[in-house]
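As structure tokens, one chain now follows by itself in the form predicted alone.
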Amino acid sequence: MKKILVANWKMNPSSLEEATNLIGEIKEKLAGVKGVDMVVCPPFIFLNEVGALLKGQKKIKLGSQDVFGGEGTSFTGEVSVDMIKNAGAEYAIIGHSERREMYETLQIVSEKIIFSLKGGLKVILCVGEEARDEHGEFYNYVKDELEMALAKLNKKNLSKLIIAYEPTWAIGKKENEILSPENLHEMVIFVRKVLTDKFGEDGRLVPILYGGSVSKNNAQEIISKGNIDGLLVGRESLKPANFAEVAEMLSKN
């Protein structure tokens, strides 16, 4: 299985010129990286332009940071699966904690997954606990997230699913305040068990990524000890040289 590296630009940058310059630098810096599938997820407003610059690329694919999970057109401010596909995107991040903090329920997440898969997108589903407790209740929290979000998922669509474990409490933290690689390894085993309990042995084939304050300084330890299949990177993806270093680390593990 190839490693996977996802860049979530969040609400960055502030202009189209900056966005096109950024993707240009990323393409240049990552040109020599092998064995890693990469996905860049810019804000909606830049999807078409970034998609045009990535057209024909085999190494770097386009993704969206969210998607509308329904049919029809009378939904002001929403962006449909077809719009995202027509911009050239192949992936959609769904259920990011920053979306859930605003309004998004697990039922909405589940609907978005189904509509995205039906429309031909691959799904990057984000899960992760809000806090850790000494009794291990956070495991049940992650289990509930997975089971509710994937309740309607047909086994035949597992090949289009990626899980991104991103504990909410680790986002935006300092490098020494995030989850230890050993604890991450344990969570990956747990997530894998939830998937195999629901989908059988096919659940072992679903890639599991880690996200949450990943940087070039902590990526190597996370990759080598965390038992992961890739990374979901936020602020470090806005620094092409650093992002390329992370990609190189993935390619060698």
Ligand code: PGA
Given for the second form:
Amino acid sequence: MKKILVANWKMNPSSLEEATNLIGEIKEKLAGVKGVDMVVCPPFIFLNEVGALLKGQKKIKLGSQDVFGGEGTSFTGEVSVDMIKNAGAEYAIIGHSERREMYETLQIVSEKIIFSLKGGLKVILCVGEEARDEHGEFYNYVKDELEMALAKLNKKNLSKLIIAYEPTWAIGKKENEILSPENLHEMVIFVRKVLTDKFGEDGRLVPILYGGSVSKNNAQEIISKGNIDGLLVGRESLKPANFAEVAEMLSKN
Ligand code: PGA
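Shown: the form predicted alone; wanted: the form predicted together with this ligand:
What follows is the entire complex, opening with the chain shown before.
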């Protein structure tokens, strides 16, 4: 399976000029990286311009950080699957914990997944526990999230699904405050089992990424010991040279 690297810019940068510069630098720094599928997810307001700057090349794909999960147009402030696709995006991050902390329920997440797939977007679904406990209850938490978010997913759409395992407690932290690669390895096996229990052998087709305070300093260990198919990178993706180092590590493993 080809490794996947997702850049989540979150609510950065604050101007179009900076966004244009950032994608320019990322393109330049990643030009030499081979064998990694890369997806850059800027804020909605920059999707069209970043999409235009990515047109004509195959290395870096465009994604959104969210999507509206329903039909119709009377939804002030929302952004539809068609709008996102017409900006040149192929992917949508869905269910990021920073959105779910605000108000997004798993029911909403499930609807967003269905509408995105129906409209032709590939889905990067984020799951992950809020905290770890001694008794392993957090495994059930992740299982419930997966089962509820994927409740309506048809097996035939599995090839358009990516799971990003992001323990909420490890997002936005220092690079040494994340979970151990051994714990990650176990969780990836668990997520794979939940997927194969639900979808049979086809569940093995779904790439499983890790996200949460990935940096150029901790990425190597996560990649070599974590049993993952790729990474979802937040803050470090805003530093093109560091991001390129992470991409290089993925390409070599
Ligand atoms: P972070 O963000 O790498 O800055 O912790 C990860 C994410 O977007 O979830």
